[in-house]
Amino acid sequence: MATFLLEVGTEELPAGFVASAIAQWQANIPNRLSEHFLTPSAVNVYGTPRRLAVVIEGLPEQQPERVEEAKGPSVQAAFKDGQPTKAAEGFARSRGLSIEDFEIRKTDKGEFVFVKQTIPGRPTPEVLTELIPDWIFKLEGKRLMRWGDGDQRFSRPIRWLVALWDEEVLPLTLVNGAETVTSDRLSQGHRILHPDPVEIASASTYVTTLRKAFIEVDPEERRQAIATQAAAAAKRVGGVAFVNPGLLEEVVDLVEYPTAVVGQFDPEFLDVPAEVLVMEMESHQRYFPVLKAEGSRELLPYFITISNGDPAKSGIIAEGNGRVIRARLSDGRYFFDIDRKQPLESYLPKLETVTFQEALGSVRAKSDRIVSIAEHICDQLSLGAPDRANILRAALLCKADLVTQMVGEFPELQGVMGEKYARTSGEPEAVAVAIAEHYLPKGAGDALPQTRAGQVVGLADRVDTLVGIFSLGMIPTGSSDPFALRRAANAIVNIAWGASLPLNLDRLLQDVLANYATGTVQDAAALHTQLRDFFLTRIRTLLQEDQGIDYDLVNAVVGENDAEYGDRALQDVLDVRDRAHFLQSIRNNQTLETIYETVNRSTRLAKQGDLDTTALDPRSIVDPAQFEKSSEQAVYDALVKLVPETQAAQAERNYQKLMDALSQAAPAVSRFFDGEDSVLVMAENPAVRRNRLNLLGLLRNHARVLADFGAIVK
C-alpha cells in the first residue's frame, strides 16, 4: 500500500475559501476514489493561507481486477437471417469484444444479447493523474478568479504543485493558457522564518517536514495552538481571553504559524461601551479582547492578536497593532460622543428616510405599527399601566438607533446602542433594556428576552413583519426566505413559550389585519388563513425538532386533518405545548396504553353519529330510558363523573386529572363493548342506536380535550 500527497501552492487564499475547500475535498475525494474502485485507509485534508493539501494513505498499486456484465440489444435487433446487424457490431465494438463473445439469455422482455468481460485494474498513479485536475478546478467558492491568459478559475493563482507517490514524484501538469505548473517535490516554508524552498522526501513525511519549516498545515492543530496561546497571553496581563468562536475559525485560516501577541490601548477608551470596543477589535482588526474575569463584561486595556510573523519581533508587532487599534477606538469614541449629544427620541424623524420595504413604507411607519400591535398584546395580557407605558415607549424608540452614526458603522450593534443611548437620554431602565432585548432571539438557540417589555416589543415587531410581507404575497417557498419569516415566526412562538405568555395568536393576527394601514391587504380572510397555516407549520416543527415530541403526538395536538385543533393551537400557544409534552410523558411511562384502545374504538364508532365535538355532559344529551343493558348505565355514570374532572383539567391545564378520569372510565367502556352485558352499538332501533353513539361521542369529546387520539400511532 502506498501514500499519496498532493499540495497545491497558491498566493494568499481568503480564509473562508480555505475552510470551504477543505470541507469539499473531505467529501468529494473519497467519493471520486470509490467511483474508480479505490478505497484508501485514510484521507487527510489540510490547508493554510498559501496551500491546500491532501494526504491519502493505504492506496493499492492498481485498481482491482473486476468482472463486468453488460446487456446489449435484443436478439431480434442483433441478428437478421442469422447474420449480425449493425446494432450487434456496434455493441461488440463499444465493449472491445467480438460477436463470438455474445451470450443469449431469456428475460421477461424476450431474448437479449449479454456480454461478460474481465476488466484489468489500471495503475493507481495513472488514475490519480486523471482525477487531480478536477479535484482542483471544480472547487466551488465566491469570486473565483482567472489569472494569466488562461480560462481556468481558482480562488487565487496557483504557483507550485507537489505530487508524490510515496517517494516518487507523480508527473502532473496544470495548464492555464500559456502558463503551466508542473509537479515536483518542492514546497514553500514560512515566508519569514523559512524563506527557502522545502524538499518533501516522501508523502508520509509531509506534515512533519513542513512543521520544521514553520508551517502548521493542520487547521485543528492551529486552532488548538491559538486558543492555548491566547489564554496564556491574557493570563500574563491578569485577564481572560474572549475568544469568539466565529473569529477563531477565521483567524485559523489567516496564519500558517500562529503566535499570540499581547497589545495594549489607552485605558481612557474603556469609557466607551464594551460592545463597541469588542466590535472594533473583532470586526476590523481580528483581535481577541481581554476580559477582567471569566464571564465578565468588563474589559482590560489589552488585546491579543495572532501573528503570522517572527515571534522574536512580537514587541514590534504589538506596538504597531496598538497604533492601529488606537485609531479605530478613537473612531468608536467619536461616534459614541456625537450620537449622545441628542436624545434617542430626536432620531425618530430620520427614520422616515430609511425604507423598511418599498410597499410598506419607512422604518418610522413600521415603528408606529409596532406601537399599535404592542397595544393589542398588552390588552391580551391584561398588563397594568406602568408596564404598558414602558412597553409602548420602547416600541416607539426600538428602531431609533438605526440612524445613529455608530449603528451606521456597525449594523450588528443595533439594539445594543439603542439601549445605551436610551439610558443616556434618561429613559426608564425597562425601556432601555427592552430596546436591546426586542431583537432576541437572533437565531436558533439564542437567548430569549427576559423582561416583559422586551418580550412584547419583540412579538409586535415580528408580527408586523410577517403580516406586512405576507400581505405583499411574498410568502417563503422552499429554501427562499429573504425576510427570514420562518425565523420570525419561530421567535414569536418561542418567546411565548419561554415567558409562559397566554397569547391568543389567532386573535392577534385578526386584530392586526383589521388595523393594517398599508392598503396592501385585499382579502384579509385569505391572508389570515395563510398566516394561520404558516404558524401551525412552525409550531409543528418546533414541537418535533426542538422539543423532541413524536410526530404522531404533534399531529394529535396540532391537528393533521382537523381544523379545530389548529384553531386551538393558535388560540392558546401554551396549551398546545403543554398537551404535547403531557402526551409524550404518558407515552414514555406507558400509561397512554391504558386508555388508547378504549378511546380509539369509541372515536371510530362515534363518527357514525352526529354529536357535536364540544359536548361533554351526558345529562342533557343521553336518555337513560333507552338503556337496555346495565353496561350502558355504567358508561353514563362514568361520563357524569368525567365532566368536573375534564373541566378542571382544562381550567388548570392539568391533564393528569383528565388522564386519571379516563383511566377510571375505561373498564366500564370495555364492558360496554366486550363484557357479558355488551351491546350492539348500531342497534336497529334508531333511538337506541343514537343514544349509544352519543355515549361514545361524549367519551371521544372528553379525550379530545387532550388530543385527537385517532392521529396517535400505537
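What you see is a predicted model; the values in this text were computed from it and never measured. Numbering follows the first chain given and starts at 1. Whichever C-alpha set is largest while still superposing within 1.5 Å between the two forms counts as the rigid core. What changes on going to the form predicted in complex with the partner chain:
Core-superposed comparison between these two forms: the Cα of Met279 travels less than 2 Å. Phe91 is among the residues whose C-alpha shifts by 2 Å or more between these two forms once the rigid core is aligned. Core-aligned CA deviation for Lys116 between these two forms: 2 Å or greater.
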Second form
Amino acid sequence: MATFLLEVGTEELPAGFVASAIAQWQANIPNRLSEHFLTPSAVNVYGTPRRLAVVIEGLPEQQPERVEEAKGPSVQAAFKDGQPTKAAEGFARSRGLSIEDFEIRKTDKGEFVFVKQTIPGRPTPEVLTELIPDWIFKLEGKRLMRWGDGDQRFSRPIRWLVALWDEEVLPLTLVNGAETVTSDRLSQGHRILHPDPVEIASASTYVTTLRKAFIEVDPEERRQAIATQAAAAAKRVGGVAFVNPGLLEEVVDLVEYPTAVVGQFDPEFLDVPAEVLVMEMESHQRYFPVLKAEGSRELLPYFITISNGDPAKSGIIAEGNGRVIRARLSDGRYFFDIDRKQPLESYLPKLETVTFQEALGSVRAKSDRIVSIAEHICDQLSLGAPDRANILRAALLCKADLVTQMVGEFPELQGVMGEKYARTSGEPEAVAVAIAEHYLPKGAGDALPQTRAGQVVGLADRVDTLVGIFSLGMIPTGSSDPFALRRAANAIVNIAWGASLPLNLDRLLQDVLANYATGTVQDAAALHTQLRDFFLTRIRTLLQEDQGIDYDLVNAVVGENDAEYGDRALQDVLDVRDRAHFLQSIRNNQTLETIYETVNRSTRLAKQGDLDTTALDPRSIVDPAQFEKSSEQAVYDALVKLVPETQAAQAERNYQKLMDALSQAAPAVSRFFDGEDSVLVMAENPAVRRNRLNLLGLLRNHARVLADFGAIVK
Amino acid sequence: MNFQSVIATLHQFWGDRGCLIVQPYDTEKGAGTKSPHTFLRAIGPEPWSVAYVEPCRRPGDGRYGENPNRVQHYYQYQVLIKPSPNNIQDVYLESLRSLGIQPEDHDIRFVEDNWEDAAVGAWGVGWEVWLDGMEVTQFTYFQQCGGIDCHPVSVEITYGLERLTMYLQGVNSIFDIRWNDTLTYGDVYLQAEIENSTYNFEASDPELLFTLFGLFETEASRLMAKELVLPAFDQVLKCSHTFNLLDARGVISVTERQRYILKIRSLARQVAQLYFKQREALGFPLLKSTPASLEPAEAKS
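Let me have the form predicted in complex with the partner chain next, following on from the form predicted on its own.
Now the complete complex, all chains and molecules, led by this one.
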C-alpha cells in the first residue's frame, strides 16, 4: 500500500476559498477514487493561504482486477439455425471475445447472451495522473480568475505542484498559456521564516516536513493554536479574548504560522461605544477584542492580532498594528462626536434623501407610515398612554440613525447607534432601547425584542415593508425574495408569539391597506387576500419547521383551503399556535386516540350534510321526533351537555376542557355508529337522514373549535 | 524617507525592471486605474509595463482637513504589467525593501480584496496588502475592462503613497507627512482640502453639474461617432468626475444613482471597444515589444 501526496501551491487564496476547497476535496476525492475502484484507508485534506493539499493513505499499487458482465443480443437475434449471426459475431468482436465465451441466461424479457470479462487493474499512479487536473480545476469558487496569458481558471494563480507517490515524484504538468507548472518534490515554506524551498522526501512526511518550514498545513491545528494563544495573550493583559467564531474561521485561513500578538490603544477611546470599537477591530482589522471579564461587555484597551510574521518581531508588529487601530478608532470617535452634535430628531429631514423604494418614497415617508401602523397596533393591544407615547416616538425616530456618519460608515450598526444617540439626545430610555430592538430578530433563531416598544415598532416596520412591496406586485417567488419579505413575515409572527401579543393580523393588514398612501394601492381586497395567503404560508412553515408540529396537525389548525381557519389563524396568531401545540401534546400523550375515531368519522360523514359549521346547539336543529333508535337520543343528550362546555372552553381558550368534554361524548357517538342499536346514517327517509347528519355535523362543529379533524391523519 | 523620495525610489525600482515611467494624466479621476495608461492599455493582446503617480479625486471623502486619514485628493502609485508575470509578489516585496521596509521584520499579508468599478465595466480579483495591519497596497489581476475580457491578464499594483509614507515616517496624520526636508503635506494641501471639501459638499452648483454631465455625455458620444477614441475617453472621465461631485453633494437618489452609473458604464464600454478596434486596425503595434522581464537593470547588463 502506498501514500500519495498532492500539493497545489498558489498565490494567497481567499480565506473563504481555502475552507470551501478543503470541504470539496474531502467530500469528492473519495468518490472520484471509488469510481475508479480505489478505496484508500484515509483521505486527509489540508490547506493554508498558499496551498491546498491532500494526503491519500493506503492506496494499492494498482486497481484491483475486476470482472465485468455485459449483456449482448437476445438469443433469437444471436443465433439462427444454431449458427451465430452477424449480431453475435459483432458483439463478441466488440468485447474482444469469441462465441465460446457466451453465456445464455434467462431474463424477464427472454433469453439473452451475456459475457463475463476480466479487466486487469491499471497502475494507480496512472489513474491519479488522469484524475488530478479535474480535482484542481473543478473546484468551485465565487470569483475564479485567469492569469498570465492562459485560459485556466482558479481562485488565484497556481505557482507550484508537489505530487509524490511514496518517495517518487508523480509527473504532472499544468499548462496555462506560456507558463507550465511541473510537479516535483519542492514545496515552499514560510515566506519570511523559511524562504528556501522545502524538499519533501516522502508523501507520508508532508505534514511534519512543512511544520519544520514554519507551515502548519492542518487548519484544525491552526485553529487550536490561535484559540489557545489568543486566550493566553488576553490573560497576560488581565482580560478575556472575545473570539467571534466566524472571525476565527477566517483568521485560520489568513495565516500559515499563527502567532498571537497583543497591541494596545489609548484608553480614552473607550468612551466610544463598545459596538463601534468591536466593529472596527473585527471587520476592518480582523483583531480579537479583549473584554474585562468573561461575559462582560466592557472592553480593555487592547487587541489581539494573529500575525503571520516572525514571532521574534512581535514588538514591531504590535506597534505597527497599534498605529493602524489608532487611526481607525480616531475615525470612529470623529463620527461619534460629529453625530452627537445634533439631536437624533434633527436627522429626520435628511431621511427624505434616502430612498426606501422608488415608488414608495423616502425613508422619511416610511417613518411616518411606521408611526401610523404602530398606532393601529397600540389600539389592538389596548396599550395605555405612557407606552403609546414611547412607541410612537420610537417609531418616528427608528430610522434616523441611517443618515448619521457612523451608520454611513458601518451600516451594521444601524439601530445600535440610534439607541446611543437617542440617549444622548435625552429621549426616554424605552425609546432608545426600542430603536435598537426594532431590528430584531435579524434572522432565524436571533433574539426577539424584549420591550413592548421594540416589539410594536418592529412589527410596524415590517408590516409597512410587506404591504408596500406587495402593493407594487413584487411578491416573492421561489428563491427570489429581494426584500426578504419571508423573513419579515416570519419575524412578525415570531415577535407576536414570543411576546404573547394577541395580534389580529387580518384586521391590521386591512387597516394598513386602507390607510396606505392613496394611489399606490390599486385593489385593496385582492392585496389583502395575497397578504393573507402569504402569512398563512409563513405560519404553516413556522409551526412545522420551528415549532415541530406534525404537518397534518398544522393543516388541522390552519385549515386546508378553509377560509374559516385562515380567518381564525390570522385574527389571533397566538391561538393558532396554542391549538397546534395542544394537538401535538394530545397526540404525543395518546389522548387524541380516545376521540379520534368518532370525531374523524363524524367529520367525514357530516360532509354529506349541509349544516352550518358554526352551529353548536342541537335543540334548534335536531328534531328528536325523528329518532328511531335510543343511540340517537344518547348522542343528542351528549351534544346538549357539550354546548356549555364548548362555549366555556372557547371563551377561555381552554382546549383541554373541550377535549375532556369531547371524550365524555365519544362513547355515545361510538354506540351510534357501531353499538347494538346503531343506526344507518344515510337512511332512505330524507328527514331521518338529515337529522342524523345534523347530529354528526354538530359533533364536528364542537371539535372544530379546536381543529379540522378531517385533516388529521391517524 | 520624504514623500518625494518615496516616489523617486519607486520610479527607480520599477524603471529598473523594465517599466515605462510615465507622468500623471491631466483629467480628474477617482483612481489611477482610470488613467488611459491603465484603463485602455489593459485591453487587448499588446504587452505593456508602466508605472506612474496618479492624483485621485474622491469628492465624497473630503473631511475639511479635519480627519488625519481621509482626504478628497491624494496620490496613488500605479504599476500595470501585462501579461502578469509569475514572480510578481516577490518583486513587489522587493519594492518594499527598496523603501526600507524589510519583510522579515513585519507581518505582511495578502488578504483577499476584489475590485470592481461598475461605472467603467471593469473588475478584477486580488488582495489588499497588509503591512502590520495597515493596508498599503492594492493588487489586482484584471479580468475585464470596459466590458471586454482581459486577455492576457494585466496585474495592477496600486500603492497608497500617503499611507505608506505615514508608516515610514511614523506620523499619524497625512498633513504631517514630510514632503521634503522643509515642507509638509499639510503645507502643500491643507488649504486645498478645506476649500475643496467646502466646494464638494456645500458650494458646488448641482444645476450646473447636471448640465455639465449632460454636455460631457453628449460630447463623448459625438466624439465616438467620429472614432476619436482618446478625446471621447476624456469626456467619459469628466462624466465620471461630475457624477462623483453630484453624489458628494447628496443630490442623486439611490435609483438615479444606478441610472447614472449605467450611463457612464455604457460610454466606457463603447470607448473600450472602439479602442480595441483601433489597435486591431493598427495591427496591435506593441505586440513586437518584449514584455517586462522584471529582472533588475544591473542584472541584465
